[in-house]
Structures are given as structure tokens and as C-alpha cells.
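Here you get one chain, nothing else, as C-alpha cells; it is the form predicted alone.
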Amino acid sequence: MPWSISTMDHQRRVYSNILELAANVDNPTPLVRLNRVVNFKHAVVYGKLEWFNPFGAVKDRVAANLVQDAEARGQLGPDTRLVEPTSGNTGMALAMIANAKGYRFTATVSNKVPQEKRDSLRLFGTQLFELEDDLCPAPGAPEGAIAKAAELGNEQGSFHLNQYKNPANPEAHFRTTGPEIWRQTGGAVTHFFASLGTCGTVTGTGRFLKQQNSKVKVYGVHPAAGHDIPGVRALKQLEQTAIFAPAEYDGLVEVSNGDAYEMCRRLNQEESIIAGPSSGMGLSGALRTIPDEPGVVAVVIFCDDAFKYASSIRKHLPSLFPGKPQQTSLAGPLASILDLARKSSDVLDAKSAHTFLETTRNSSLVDVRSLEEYEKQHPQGALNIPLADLAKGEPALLSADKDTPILTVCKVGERSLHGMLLLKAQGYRNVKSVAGGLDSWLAAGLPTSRT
């Protein structure tokens, strides 16, 4: 008689199908103590290694619960097309779950998501829509990944799971991540840290841990504005995220690009833990917050591994990659120029930009996107001078007076930075850029026009 096991066996690690590997309190992802990157005398810090989920990331938990919840509600039928905006990991888990269950899957993503992730989504059988958007899709963006997913989800035979608003997102962590940590630490956990994207991890896990012990401290770690850390959100975008619940947390910690990638390097080289940049960000924020006191037991979520981020790591840790071609040798300095520009007083939030235009005589607002994008929607009163035209020099629509006050705007605040620097290089002395672009303009309730 052929050998077989009819039910899953966590002890022997034998399963009848891949979905049985899903993490839960009886089959938790590992908790590993950090030794070399932690210099505390008393406090103990653990990383929770979420790439041990079957599809390689903490988002496996959310994807599984989103689908399970929709099935329980009778919202999915045979051959339903699941639709979801993603910065990568949720999409990859949904693609594989769809394969296993017989659904189809369509993802909408920012074209800033690392190429490795976009390639993997296609390998997994995903129909992919690549759009201009923030690295982590922006809520409220009229032409972004979230809006496109909502549009596709309304089509016949499609269903938009909507991880950004669906309560099944934090519920996944309340049901699995929180109970795992509580059991793995024997109830001794005192501090919990998670990087902030949709905020399902910190909100759901935090609720469970505080339900067990109200004294457990829960912290969310987020990047600085204009960051380049895939899968996480800066504070301005977090304010637009339905699952973001800062009143339930004990604090928020901001971490820079540099600190996140350096801690990513240290985790890999000093701890032999293959964590990615968002894990480095989470740990960096934790280490500056955790009190070094007896009895402190801190757990930091390590969302996924480093392998999905080779291009981002190459960009931010150039010293690790000697012998790069000469034509790419300026990537680091140019990135530094843009980072410095983002932090300068010449970058204004949307409301300050609007005030600048209203109170500054002879000022001009320049939308540097393509004509097609501009015509769909733009800030009221904006001129359209595409970035490529600005790069040619001496834009005809602008005054020859180099003291002319100019404000540049795009969709999410990236191309407008380039536009600001191009105009400054051409001698214009009073040029500023709108942080967050049209997305932040809309979020602030400022007037727009269509052509």
C-alpha cells in the first residue's frame, strides 16, 4: 500500500497542499533573538521572521483572510477574478492563493515597485496593471493603483478585496500573529513593533496583545516623506489609511532611508538574518525606543526577505557593489540630491503651496506631467509644461524674468522635484515644489480643473 498521510502534520512538516502551511498559533513563524545588532544590557529583542509564511511575507496572513472572509460572505463564485492594488507582497500571496483555489487574479501596482516583485507577480500568473503612483499605492489618488482596482472590481465577474479598508486585514493578525507572539514569549512580551503600510499588522496584533495585557506597548514605525522603502507609507499617507489607528498605539517612530538600509545590511551581515529594508526600518525604530530595563521583551515584525529588493539595495548601499558601470556611478549622489531637495524649505505641503500662489504676486503653478495626465485633472490655474520640455531649457510659457515665483506640481511629488531642480539649473531663483503632488492637493480639498 502506498505511503500517505491524510491530514497535515506540523511536527513532521508534511502537508496535503500548500495552503496548509499558513501560519497560526499551532504553526507559527519563527521568533529569533537578535544578538549582535542589539547592545542592550537588560532588554531582549526578537525578530519575527515572516518569510517563513508559504508565499514569503507577512502579507500571506492578510491575503488568506481576505479570501476566506469573502468566501464566507458568498461574495466569490467559480472563476471569480480577484482584484487588488498592491506594493507586491499582498499581490504575490493573492496570486498563489488564487492559483490554488481556481480564481483569477489582477493586480494594480506602482511602476516604482521593485522590478523583482513585478516580475514575480507575472511569473505567478497575475494580470498586471502598472501605473504611476507612490511606491505604496496612494489612497484617494484618482488615477492610481487603488482607484484602478476599484474600477476593475466593479466589472462583471470581478471582486475587489480592498486590503486598505477591509476589516479582514487586521483581523488576520488578531487571529494569528498576536496569538503566536503571546504563546511564543509565554506572555512575557512587553513591546511590539511593526512597520506601517496598510497598518493591518500593527493594529490587529496590537489589539490582541493589549487584550491579553493592557501594559504591552505597541509602536508603529514609518518612513520619512519621499522615502524609497517598498511597502510602507510616510505619515501623510497614513492619515488617509482606514486601518491606521494611532489612538490605539503607544507611539510612532520615523526612520530615514539611510538608517533603514544600513540596518538591513547589518541584519544580513551580522545576524545572518535575510531581512529586507522594511525589516531594517522596523528594527531601527525599535532600537531607539525600547528601554534597556530588566524584564523588557520586544518583538519586531520582519516582513519579508531581502531577495525581492536587490535593485533597491544596490541603489542605497552602493559600497556593496564595486565595479559598477561608470554610467550608473552617479545614482547615489543624484539620489542624495533629490533627498536633500525633499527636505528643503522649497518643498511645500499642499495648503502652504496654495497660500503661496494666492499671496505671491505674478506666481505660476506648473504641472510637469504629460498633456494626457494634465487634461484628466490638474490643480486649478496650473500651466502644463511636461518635464521633457522643461529639460530643453527656456520654457516659452514662463516669464524670462528669473525672479518669477514658480511652483511645480506632478502626481505624487517626484517629477515636480526634478522640475524644480531643472528650473533652478536654468537660473530661476524662486522655484518651489508641491509635496505629494496632485494626490495631496486633492486630500487637502483644494480646487482642480479638467480640460
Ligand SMILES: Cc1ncc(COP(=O)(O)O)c(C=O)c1O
Given for the second form:
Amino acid sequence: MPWSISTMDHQRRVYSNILELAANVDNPTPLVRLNRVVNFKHAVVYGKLEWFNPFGAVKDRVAANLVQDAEARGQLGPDTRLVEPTSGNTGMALAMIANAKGYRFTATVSNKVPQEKRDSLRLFGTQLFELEDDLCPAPGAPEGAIAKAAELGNEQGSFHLNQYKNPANPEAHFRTTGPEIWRQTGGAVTHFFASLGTCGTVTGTGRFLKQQNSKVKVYGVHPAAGHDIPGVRALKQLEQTAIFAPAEYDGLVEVSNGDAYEMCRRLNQEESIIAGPSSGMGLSGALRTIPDEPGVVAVVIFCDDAFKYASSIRKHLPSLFPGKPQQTSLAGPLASILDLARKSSDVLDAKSAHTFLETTRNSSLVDVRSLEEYEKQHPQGALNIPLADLAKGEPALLSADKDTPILTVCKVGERSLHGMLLLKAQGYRNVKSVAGGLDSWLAAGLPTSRT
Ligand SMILES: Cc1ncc(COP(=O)(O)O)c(C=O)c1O
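The block above covers the form predicted alone; next, return the form predicted in complex with the named molecule.
Once more the chain from above appears, this time first in line as the rest of the complex follows.
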């Protein structure tokens, strides 16, 4: 008799197809108790290790359900091109599911997503559009990753899965993550924490756990504005995500870059758990919130491992790399100059920037993007001086008076920071930059023009 083995044997971990590894209540990702980074006398805390999913992250669950749901609704043909904006993990899982099922896959990503993730997407066979956007694609950004995916998804033979709005996203967690945690803790879980991106994890898992026991406390952990933690969103961006349901959570916890990366380091070095930065963020927020009381059993989602974030870790934990300067020795100090500028009082939100223009005499608004971008749409009254021209010095379009009030603007507020610093370096004393760029300008309902 030929050798045969029953398929989908979770006990022996033998499978006939990689997709059978998908996590569910019969094949859960591990829950591991944390022993050294937790100082509680009574409360116990578990991390749920989501890199045990077949493609390496919590988003495997969502990708599988988005595709299954679209198939069940008859929305996909045999050669459909799936399209999705991604901060990396959803795209990586979709790429592999598309390969396994015979679909094509196109991802739109921000050019600030770690290089390691963009490289992996290409390795997995993804057609990749890299766009200027926030670290996590910003809903509402007219030329960002989400808008581009919507545009591509409308093309013949394409389908935009839309994890930011699609109920199949939280449903994946309602069907798998929640039941796994309930069963793994024997119904003893009292507190649940997830870091917030699309909010599928916190909303879907939280709904399931509260349905089993309405006393379970559910918390979302988010980074501070201007953060550098891939995959997650600060509060202002969360409000634009349809699956963010704060009324259903017991609280939101904010964590700084520093605390997130330090907890990531401690998880790796003290617990021997290979968690990445957003796991460090989730745990840091959880440890501040969990009451140290008898009977408390907390579960924190550890979304993915550290390996995709080598460049971010190098940047945020420089003491780990003594004597190994960054690629150019000025990269660190220059990043610090930009960080300081970003937090300075010279960066104005769109409304204050508009007031600044209206109330200062002889002010100039300078759009530092390319002519092509400027021509499509720009804040009303803006001049166009692309960054490369500003860098040449003494811009002819500006007054020679170094006290002239100048406001720089771009698409999301990054290039305009460079522009502001370049002008200051040329002696202009009253230069400010628009936080969030044209995207925020539009969100604030301020006027624009096209040429
Ligand atoms: C590394 C990482 N952490 C956290 C999250 C947030 O998960 P969710 O989108 O379910 O809120 C994501 C989402 O892509 C992620 O990639």
C-alpha cells in the first residue's frame, strides 16, 4: 500500500497544502506566559505569538477571510487581480494566498514602510506601487496608497478587498483569534490588548470575548502622533478607519516610540520572544493598564516578529549597535534634526497655517512638491518651488527680505519640513511648515486650485 497520511493533522503538523496551516481554534497560535518583564504579584500576562501564522503575522487571518468572503460572494474570477493598500503584513499574506490560489496581486504601499517588507512583497511576486504616504496608509489621502488601491480596484478584472472597511476583517478575528483565546485560557481571560492599525484585531476579538463574558475588558493600544512604529496608527488617523469602534472598548492607551522599542528589546532579550515593535507597544500599554489583582488573566497580541524591522530597530535602539554607524554617519543626526523640527512650534496644523497666511502681511505659501503634483492640486495661492530648487539656494520667486513670513507645504508634511529647514539654512527667519500637508489642508476644508 502506498505511503499515505491523513491531511490536516494538527497533532503531527502534516499538511497537504500551506493554506491548511491557517490558525483557528483547532490550530491556535501559541499563548506564552511572560515571566520577566512582568512584575505583578497576582495578575498573569500572556503574549499570543502571531508569527506562527503561515505567512508570519496576525494579518494572515484577515487576508484569508477577505479572499474567502469575496469568493463566497462571487466577486472573484479565476484570474482576478486582487488589489490592497497595506502597511506590509496584509499584503504579504495576500501575496501568498494569491500565489496559492492562482490570483494576481497588486499592493499599494507607503514609501515609508520598512524596506524589508517592501522587498519581501516583491520576493512574494507582488506588483508593487510605492507612494508618498504616511507610514500606515492614510485614509482620505487623495494620492496615497488607499486612494490608489481604490482606483486600481475599479479597473476591469481587478478587485479591491478593502481591509479598512470590509466587515470580513474583524470577522476573521471573531471567528478565529477570539475563540482561540477563549479556549486556550479555559474562559479565564479577563483583559485583552491589541495594537491598533485597521482595528480588525481589537474589534473582532473584543466582540467575541465580550459575547462570552461581558466582564472581559478590551483595550486598544496606539502610538503617539508622529510615531515610527510600522503597522499601527496614531489616534488622529484611527478616527478615519471604519473598523475603529472605541465605544466597544474599555479604553485606549497611548505609548511612545521609546517605550515601544524598549519593550521590544526586553521581550527579545529577557523573555527570548522574537516579537517586533508593535508587540512591544501593545505590551507596554498593557502593563500600565492591567490591575495587579487575583484572578486577572491578560492576553496581549504579538502581531509579528522582529526580523522585518531591522532598519527601524537600528534607528530606535542605537545603543545595540556600538561602533556600527548608520550607512552615512550623518543619518542619525539628520533624522534627529527632522524629529526636532517636526515637534517644534514652527509646524502648524492646517487651520492655524491658513490663519497665519491670512494674518501676516506679504506672506508666501510655498508648495515644495514636483510641478506635476502641484499642477494636479495645491493649496490656493501657493507658489511652486520644488525641493531640489530650494536646495540650490536663493529662490528667485521669494522676496530677498529674510523676515518674509513663509509657509511650506507638501502632500503629507514631510518634504515641507525639509523645505522649511532649507529656507532657515538660507537665513529666512520666519518659516513655518503645514503639518499633514495637502491631505490635512483638504481634510480641514481649506481652498485648493489646479493649474
Ligand atoms: C505589525 C502590525 N501590528 C499591528 C497591526 C494592527 O492590526 P489591526 O490592523 O488588526 O488593527 C498591524 C496591521 O497591519 C501590523 O502589521
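What you see is a predicted model, and the numbers here were worked out from it, not measured in a lab. Residue numbers count along the first chain shown, from 1. Think of the rigid core as the biggest set of C-alphas that the two forms share within 1.5 Å after superposition.
- Once the cores line up, the CA of Asn27 ends up less than 2 angstroms apart between the two forms.
- Core-superposed comparison between the two forms: the CA of Ala93 stays below a 2 Å shift.
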